[in-house]
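A lone chain, given as structure tokens: the form predicted alone.
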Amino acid sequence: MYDLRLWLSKKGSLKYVSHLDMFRLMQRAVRRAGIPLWYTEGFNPHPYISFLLALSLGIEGEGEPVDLRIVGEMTPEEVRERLNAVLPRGLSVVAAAPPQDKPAAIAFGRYDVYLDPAQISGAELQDVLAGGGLTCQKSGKSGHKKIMKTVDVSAQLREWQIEEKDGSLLLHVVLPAGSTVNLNPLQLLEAVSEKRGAPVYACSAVRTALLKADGKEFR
């Protein structure tokens, strides 16, 4: 018995696929796959399958880590050739090894954005994003009511970088996206509509990698 970490690329309409989702697929293409799980034990035994970090509806990711407990000598790349033989169009693994890092141990998302730059030049959101007083709303708890609260955006962003590519915007960024603080570019994108009161909607966004504290990637 061992433990494999899978890393998936999430692409395409598979964006709109719920974290719960997600989690179901995964079950049932394990299974079809023939895969030597080990089960919880208890009452209700389960297969051992963990996402370490969902990701937010209508964002693809690159490499997106799930943890399995193999029970018996499959190797890692039987366990990948068998699970992208049943994984619907837009979902598949594209490494499979041993996992090195503790789920603790993320921090935060690197993403990449593509706007219009006919909504955003990229010298405003340049100066939008250099400028401070960005803020969203986020859904919270207080106690067993649900209330929104506000963020400080300006306060999470790590770094960025803005290129003009293949007559889009790119906007390259890291953003927290641990346990405690997780935010994601839509609502950053969020942030910058309400600022410059004119919104700014994201072509596309991709979660390209998740990092440590220190910088590193997460492995």
Given for the second form:
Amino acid sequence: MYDLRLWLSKKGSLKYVSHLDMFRLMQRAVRRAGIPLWYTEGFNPHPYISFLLALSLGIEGEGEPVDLRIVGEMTPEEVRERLNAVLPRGLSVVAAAPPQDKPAAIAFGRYDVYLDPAQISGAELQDVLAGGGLTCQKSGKSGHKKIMKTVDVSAQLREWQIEEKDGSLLLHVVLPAGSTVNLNPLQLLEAVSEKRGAPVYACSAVRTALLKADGKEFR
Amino acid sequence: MDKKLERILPRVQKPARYIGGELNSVVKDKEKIGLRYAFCFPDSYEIGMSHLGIKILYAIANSREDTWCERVFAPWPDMEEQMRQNGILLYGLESGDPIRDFDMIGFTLQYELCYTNVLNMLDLAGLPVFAKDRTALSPIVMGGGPCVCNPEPIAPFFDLFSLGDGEEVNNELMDLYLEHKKRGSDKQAFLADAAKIPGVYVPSLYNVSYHADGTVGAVTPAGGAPETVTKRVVRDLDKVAYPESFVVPFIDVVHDRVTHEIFRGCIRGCRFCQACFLNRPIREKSPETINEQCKVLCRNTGYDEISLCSLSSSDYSRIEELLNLLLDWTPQEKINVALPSLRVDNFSDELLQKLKKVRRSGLTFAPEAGTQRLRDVINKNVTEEEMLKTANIAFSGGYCAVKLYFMLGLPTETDEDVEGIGLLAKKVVDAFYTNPDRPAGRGVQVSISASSFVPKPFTPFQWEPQATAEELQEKQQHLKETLPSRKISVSFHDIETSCLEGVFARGDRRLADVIYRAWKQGCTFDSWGDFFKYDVWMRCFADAGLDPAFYANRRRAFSEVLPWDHLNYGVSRRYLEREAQKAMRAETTPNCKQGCAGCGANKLNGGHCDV
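Other form of same protein, the form predicted together with its partner chain, not the form predicted alone:
Below, the chain from earlier opens the complete complex, with every other chain and molecule after it.
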């Protein structure tokens, strides 16, 4: 028995499949692939599959970590191949290796956000991001009651880069991710839209990597 | 994915309903396809994807090299709004192509309150809703499913209906269509030929006349169409095609598991139950076939649950044999087997022990009526004694929650019958506390679910008046007031939707005008309480000059021509009349295993019935 960390690529329309649905999808995929998983031993046994960090609806992922507990001798390479043979289009295992870092070590997500230059220019985007005072609304809880909270986006925004080429506009950005603070690039764009008083939509947004607090890649 | 679609999906709830691409969904090269078929379920994705019929017919159509069948569901109102604002036409989930350009569009009609969704889907597809306004050969709009046993209220919107089992007739229709397409013939020529296929009803070839009192005078066929259309029956369930894989949805749908139909039809003959009479004669599938098909389906889907379905699963003659086969391999693969629709009178201790090996869920009984007299009227041949005996077996086996299903507004029902519901539930509560083997330290919970009886075509109650909304309201109130224990909870089905269902179930062709008006005024998703607009519907009846009470609350005479009399589902009208008379005398009819009551349905199967 050993723990295995898979790195999933989730592309195209699969970005509309939610975190909860991904768990069920994976559970069925490992069954179809015939991968011997360790089952929990409670009243209601289920296979041990853990998505380390949710990916917001509408965002693609290039390497999303999922932990499995394998019973027996099947090699990481074989697990990867078997799963890739049964996963739906748009989803694939890009790597499989024993985990190096603890899940709690995840601190940031690195994103590529493709924008429409007709909506906003690179220079304006730079000004808005650097100008400070960005906020967005996030649903939260106060006790049992659902409330809307205002989040200070600028305080969480540290590192970004704007790239313009061949009539496209690409924003590279690092945002907090993990079990305590989370901000996704679509919320960042909401804050930008709010500040400039005109909407900016993402043509697409991809999480390219997860980082630890020291800025090194989570593995 | 289409750019416009890409832009709107982030703005709607559950966008995964609209993306396709699920595991086992079928994608073909459209250049090599002669016939594109849109299989439409006029309700939400979650409901439609739970339906077994669509899975079977999808697999059969896609097993043809010349055909590509895609799935289409009713977009939720938020999606509809976005589609209309952005000029997106209703599309097939597999290709994303507008279904307006398809060859055939098939709707499955499972309940009457989906009718406005049919119109809405045609409109979203960019098609005229009335069949007469769709003049080209394609798309042919067809309907199937239980509601087509009386399709008259929606007849003007459809080109043809397919009655009974669809597995074989769909292929015949596709072959005929391809022939006509190649020949370049027009729609009328195709429909005239289609009407010659057994089981196919082309409503435009039938003229309906009415008496001055509003009842049907005669239904007259034209252009060589048959006088009566007889439903299709698949003779051998072991030989008929069954899918080797199901499309596995991304999102959670209502029934998300391997579903397997173990037999068709029902031996019981409960007089209110349309499904029983529409699906006769009884045809069983062999345990070996079921077991093999379940294995393949589990392997291809990754599901960890199998649900064996039928109208009354414990009536399956080889149930223990089947469970033995399944329990031979499912536990080690951690697959659950569920067996819904069990009868209380043949639910044995051994069966319970087998079921305990699989995961335990709640226990549901359907006594349907509160007193023995009324159960005799409806021919629900279950006694209180049997029910309590079964409840006791279940309590000893560790169950503590029981759900009881009843109907209000049944023919001849009195206050005493309504009170009987609470009294029966109380006896179940008492049975729990007097059972020495009951689960220790736990209480019992009995929940009553009371729906409203809706008389349906092809049942012995097809001539009966439906209880009015006021009467049903009083009955619900009376039941609530006379509940004898706090361990019993009760929930009711919405009265107003039942009233509308009653009108369309036994309606005639003139009602199409009401449906059209209601849809025009924004009625869709009528079976969803949030969207149901009873006042708008009532206004539309008034505007169309039709009285809902004429259809729902009127007693019909045996001599009356019923709007569906030209359709034949196997059970003879004489048998139904006989059963109706016996009901009034509270006389029961033994089930088919005890003795053949001569319903006549076996004629459709060469005189054979699997009992």
